[in-house]
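Here you get one chain, nothing else, as structure tokens; it is the form predicted on its own.
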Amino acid sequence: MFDKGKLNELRIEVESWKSEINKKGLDKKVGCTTLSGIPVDLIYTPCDIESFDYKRELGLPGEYPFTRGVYPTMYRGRLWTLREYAGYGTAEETNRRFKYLLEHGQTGLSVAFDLPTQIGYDSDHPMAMPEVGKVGVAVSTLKDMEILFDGLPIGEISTSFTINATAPQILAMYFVISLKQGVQLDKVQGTVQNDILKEYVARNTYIYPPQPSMKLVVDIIEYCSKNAQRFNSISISGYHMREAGANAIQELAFTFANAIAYVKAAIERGLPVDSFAPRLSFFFGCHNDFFEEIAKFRAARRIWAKIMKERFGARDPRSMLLRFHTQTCGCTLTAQQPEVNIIRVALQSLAAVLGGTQSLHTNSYDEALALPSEYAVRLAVRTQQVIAYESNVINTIDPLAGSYYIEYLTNEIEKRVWDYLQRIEEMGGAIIAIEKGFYQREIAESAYKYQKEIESKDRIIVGVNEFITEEIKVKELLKVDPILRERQIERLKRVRDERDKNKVKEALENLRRAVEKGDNVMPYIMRAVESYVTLQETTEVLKSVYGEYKPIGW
């Protein structure tokens, strides 16, 4: 693309400018690296990209290797999906919220649950009793999933599931509700997580051992790939990770090492490759730093490409389409003066944007000290429609290629990616790379490294290492009320006491051969669900079968 001699010659003269500037000490910022260790220069030129090849390396929006967005016209066509990830307390708060949400212009849902529901616990077990509708819903049967959604167009909206463990009760409940309301699984929009790897090295809200949870995500993702074809069977999830302390490439790399045990695992079940790829979907954070993020979401598009094309097969486009979910970093919110906080989101989400994203959350502000209120996730709604409808970003796309540091970081980028999953192919895959370790060895030294960084000053937080003022008192924190469990409780021992003993009893026995028998669990759950079994009276047949969990050490 670019002419040598000319090159050469530039390179002659910007090697001499750099001496002058190096004599007079006006470089304040030697050894400046980006947030993943990638060294940054004073200056890009062409001759960081001499190789450069537009149709190799970007081609056009929605072709082959779509590291210019997946869709031809992007958002000139369609916006990204504003989605404010959401619960807390009962359903029936929940679903307030999600309704005050729709009011002021988000276009998806995003379900939280408490932590009882995401490890198969009912809101009445001793287990659960401290953590029942604290960090997310309470969901613990069918009659909690119909309250959630009751008055909401499930046929209209696209609903995202943050499950993994329990994501067939949950996918099962939803898929029922959306039947009685209804509309036909064919026309379900929406995506459950489905992402135990990950569970493993970052969130630990695991049940069953890898290999049989392994085998649940992969019933989720046929029974989809029948029966509700407009869903996404899984979201492969790098936020996690980055939350727990990776870096932008840890994030990419940990993120498609799984995805390609996901792929493998669907492909030996029997499934052609083509036929559920095209459902696959992603999930990634925004962090700091404004021009690696960019570049991260632009080397991810095609990295997958590369691996559904090139080592999977793949022939129809769209199973080569990364098609991901953002969340601005809940890490870098601060709960020292944290109304910087929206500044932070605002940089973020920008960069989600300008890197091409299909859906987005914006943090709160006040998400550092407590679940938002609503006045806080409010404006993390207008945030996001300031950019889109403001900011004007949205005219052209991907507006910044062909900037010679972004191109140089995508591809520096993929170059660090492509290694780590060498790496951890040479170990065998994702799972006994988990097993043994490796993410987790990783994601904690990088987490480490950035906290020295921050501790030394070498690294500037705003609020926590300078800048440091008297605090002002956010005015209004969302408290979870203690009678919201009790109500829930009660909620759950009505439907015990109501529902038809003698179906339960028919629904739990026939899961138990189906998981004995090894077949696909998902039309037992549904069944099951329907006759209001409970989430931890599946949860008990599936671990009397698979057994539980145990970390090497425990």
Contents of the next structure:
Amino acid sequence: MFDKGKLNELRIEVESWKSEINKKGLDKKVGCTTLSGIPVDLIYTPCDIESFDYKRELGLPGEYPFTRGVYPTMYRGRLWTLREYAGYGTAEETNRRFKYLLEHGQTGLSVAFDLPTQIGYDSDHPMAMPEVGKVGVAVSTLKDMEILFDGLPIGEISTSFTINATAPQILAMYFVISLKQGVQLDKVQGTVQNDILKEYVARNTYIYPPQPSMKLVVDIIEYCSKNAQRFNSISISGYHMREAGANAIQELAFTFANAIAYVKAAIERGLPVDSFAPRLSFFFGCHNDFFEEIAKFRAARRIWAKIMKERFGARDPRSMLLRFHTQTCGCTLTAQQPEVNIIRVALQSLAAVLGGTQSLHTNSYDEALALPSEYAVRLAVRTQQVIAYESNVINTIDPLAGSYYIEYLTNEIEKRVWDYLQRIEEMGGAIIAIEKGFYQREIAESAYKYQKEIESKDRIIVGVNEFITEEIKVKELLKVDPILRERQIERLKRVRDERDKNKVKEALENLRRAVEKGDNVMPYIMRAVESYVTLQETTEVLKSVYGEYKPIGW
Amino acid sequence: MERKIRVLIAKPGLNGHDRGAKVVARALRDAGMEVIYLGMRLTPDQIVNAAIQEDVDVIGLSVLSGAHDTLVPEVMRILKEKGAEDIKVIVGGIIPDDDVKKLKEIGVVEVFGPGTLTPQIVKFIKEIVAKG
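Moving on from the form predicted on its own, kindly provide the form predicted in complex with the partner chain as a structure.
Complete assembly follows, chain above in first position.
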């Protein structure tokens, strides 16, 4: 793109300009880096992207390698999905919160489940009791799921489920209620997280060891590819590793290494790559480093397209599309001067939109203190609406393309991600790297470094280590009423009493046989949940065959 | 030789967000303390038993799921029941102000919320252990 002779002239000019500035000591940020440690120069020019080839590196939106966006018209065709992750207490409360969000302009649903539901305990298990309804909604049986979606248009709206170890049960429940509402499975839209590998690294809602867990992941991918073709069968997530401390490069590298493991496992099952890859989706965080985050999303699209085309031989362009959800990074929220979080979230959301996200969750300003109040979550929704409807940033696609800095960062992130992927490959792939604790150590190291930078004031966090002021208390914090747990447990007991015991026994026996034989568990779990078999009952069957995961030490 | 301060770091309940617990554990170790990192998905019983067995001065509990309201009082009750109230308990995580008050009433010596700088925790532990 650039003339070699002119570039050389420019290089000389830029270097002398820089050395002049350095001599005078005018640059006070010498040695500064992006959040992930990429050195940032005073200025970027064509010299920093000298071999830039528009067609090869960017292409047009909707065309390989999709750097500029996965769809030809992007937000001019359709806005991103405004999707707030929500859930607490019982199904009734969460159903009300969903309706509130939809009333205020949300365009997709996203269910947060409580920890017992995520780890396979019914609400009345002793380990479950303190956690019922705390970080999400409690779902022990199909009854809870029926109430959760009561009056919501399953056939018209897409719903995302943050569920991993118990994804087969929760997805089975959703599919059963969809059918009950008269929506055929090939019409159901949504996403199931179903990304177990990152659970051993961050978030930690695993149940079984990695190998049988991978088998369940592929069961869902296979089942969806054959029955629910509009449903995203996995959401391969960097978000939680990012929250645990990973930087932007590690976030992409570990996510793609995991993605490669899933694709390999599905291919080993005998699924042709183009039969399931169009329904692989992704989930990333958006942190404070504005330009780095935008470049990250652009690099991510290019990397994924190359992986799918070059490594896995995908032919269907849809298999190469990195479609992703973004959540602003929770770890950037401060408990100090919490209203300042509104500004952080606005900037992060803008970066996600400029980065071409398909779906966005904006955090609420009070989330370093508690689950968000209605008022706080409405403000979060409004933040997205201001970007979507007032700022005009959506009017042209990938508007920062061609910026020397953005293109340089995009290239640099890509290069560093490939280096990591190479290292993980040499270790024997994602599963082995995780079993050896490689991701975990890298992430812990980054988290500690970040903390130390704050403590030494090399990194300023407004209100935390600088610009500290007297606090005004947030008035209305959401508190989960303990009575909700009692109600949940009462309902569970009633369901257990009223269901057809023979059907339960039969469904569990069939499931056990299927698990022992290694059949796809989905049809059996669907039959079980339909008969109001509880989450824990099915989990126990799987556990008895698969065993339980014991985490590696510190 | 002076005995090193011994601290047990643990996550009671099902919450798996361990970034804070690990950062604090490492900061305390770097400050010269003996840190036993017990991990997560633990019952109050397991935590107290380990604390007694390891003869620690301080237990650091990390809870981000909101379950501190039942799990922390349970740890305090079992400590008392086993005659180990001399072990000081500190708590970290997402703990609303009203709950901080309640936890302190039942004997928790301090609660460290988000944004706490680790030198504050180091200093605090050194002081309470010195006081005995």
